[in-house]
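Just the one chain here, the form predicted on its own, laid out as structure tokens.
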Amino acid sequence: MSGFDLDAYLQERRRLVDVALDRFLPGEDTPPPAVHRAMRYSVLAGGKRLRPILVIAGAEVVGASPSTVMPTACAMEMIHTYSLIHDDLPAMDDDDYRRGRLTNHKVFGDAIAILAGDALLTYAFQLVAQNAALAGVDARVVCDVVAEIAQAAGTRGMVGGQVVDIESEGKTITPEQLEYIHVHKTAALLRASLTVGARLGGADAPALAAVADAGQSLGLAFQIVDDILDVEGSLETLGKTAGSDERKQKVTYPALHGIEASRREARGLIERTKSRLGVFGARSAPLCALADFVVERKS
């Protein structure tokens, strides 16, 4: 795996995803234009495209091609983007910048930003349904994929974690409560991205179990590193305002355990991720390299 070119892999997968997102999203002049412009503004602003790339990598690790899962890969990016649009609103995190540009509500106003987020979440499930029509995909599996994504994005996943995160601001919480927030707010959608890609790619039960375990560890590591970067990063490197966790009195891994202990925990989770992926042999190279990228990233 040492010779794997992650930069080339990420560049090509991002290109595939960006082309597909541009194709799937309604044009700016499609009525009503205001909401479609707002949707495209945030989705096409760039970003790591980690979730759609995980969908693709989940399919590839079981021997399927990116084209098999592209509608669902784009759907996961739309769900992620909807959550960012809503997170940035004054009622939530009240942020001015995201991905290096003004947040959606700063450009289009609160009402259109809310509706753009709603539209992206709704359209995402339309795209997942479209995945059933692609060659090589078992349409019956798409039902399981819809259910898994809905759970990961809803009150048993991302939304539930966000609720507890908001309720915990300014309070003393336990390590167990912090892990609950991270598992649900962030790891759930990352785990689901990997597993739905594997499902659509035809994974059997043992392969799905390995991918799910790897996705859980990877998702937790990602959030811990995010917490560290919020302390050590800057607007230039992150594309968003750093230090927001401290200003909002949020409990994070560094706040609870310290920076160095947080780094050790993230590295340990990445090692568990790669160990679980070992069952896939050489096909795990992209995912193992992605895992290292997650813990080493600076933005």
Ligand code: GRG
The other form holds:
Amino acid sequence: MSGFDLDAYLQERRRLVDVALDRFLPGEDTPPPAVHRAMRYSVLAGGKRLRPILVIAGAEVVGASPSTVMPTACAMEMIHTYSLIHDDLPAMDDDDYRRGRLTNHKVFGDAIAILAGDALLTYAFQLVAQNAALAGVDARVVCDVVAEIAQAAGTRGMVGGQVVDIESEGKTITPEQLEYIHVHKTAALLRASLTVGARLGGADAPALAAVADAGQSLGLAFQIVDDILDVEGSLETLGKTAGSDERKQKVTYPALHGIEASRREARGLIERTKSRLGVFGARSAPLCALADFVVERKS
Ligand code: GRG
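Can you switch from the form predicted on its own and show the form predicted together with geranylgeranyl diphosphate instead?
Below, the chain from earlier opens the complete complex, with every other chain and molecule after it.
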């Protein structure tokens, strides 16, 4: 036991993120209201806020404060929420529930849901650019951050993983192909969250390498646990329909390796995450506790 109070840490940072998201998002009545309502509906529906908290923790592990990175933290949550809105559409996973409420297209219709996702992705990059106006943040670092986020969200990252995931439905795939999907669809954005936070916080090259490696194993562990929860969870605990991977004939870690081996793999990845963070000494406590939370979570 590290003695670190993760609940208090998460509660305080979620509060900071929720206040900032509410402030950054255009108001419900801002013209044209339909799309702004749809954006606010999904972003402000809650969720664990893991990506923005990773941005903040990435800054903190190199000694910077949350306020240095808040626009970028919110941007990562907006990109993540756009991906959820689009993933839930009838043309993709066709889901009815997300974050404990009806999915965006069920409330606003497919066209507005698509546009709300597009708008969140676009607005995210506006926010990252605005991060350059904050004291202590170098505009050249912000350019690197824009490129890194674009890569993580695009065809070499999340979109690429989603494409291969869709193409693999109902097919037999190898463990290597499954790892490709997980690394690109999920780990890329989680890893980038941590590294852009560290970049904006002033990390040097060795610190960035350690954070990138830790983010990669954390992101992969997160998706393995997500696969396990889809088998073992429920609508009440997950806020979305459980068992959807099996229904959609998706190959998952538990389907390929079994539940126990999947748990062992996730725990091994978390140990790797924590060992890579060792170079940061006491400053790594929040991230190490967060890593344990990723494997122990129930939603
Ligand atoms: C549509 C380009 C595009 C990509 C979609 C995010 C995604 C890719 C699909 C959603 C389905 C899924 C299982 C994705 C893997 C990533 C993941 C586990 C998302 C859920 O993240 P959480 O648990 O959600 O952090 P909350 O609601 O807590 O933020």
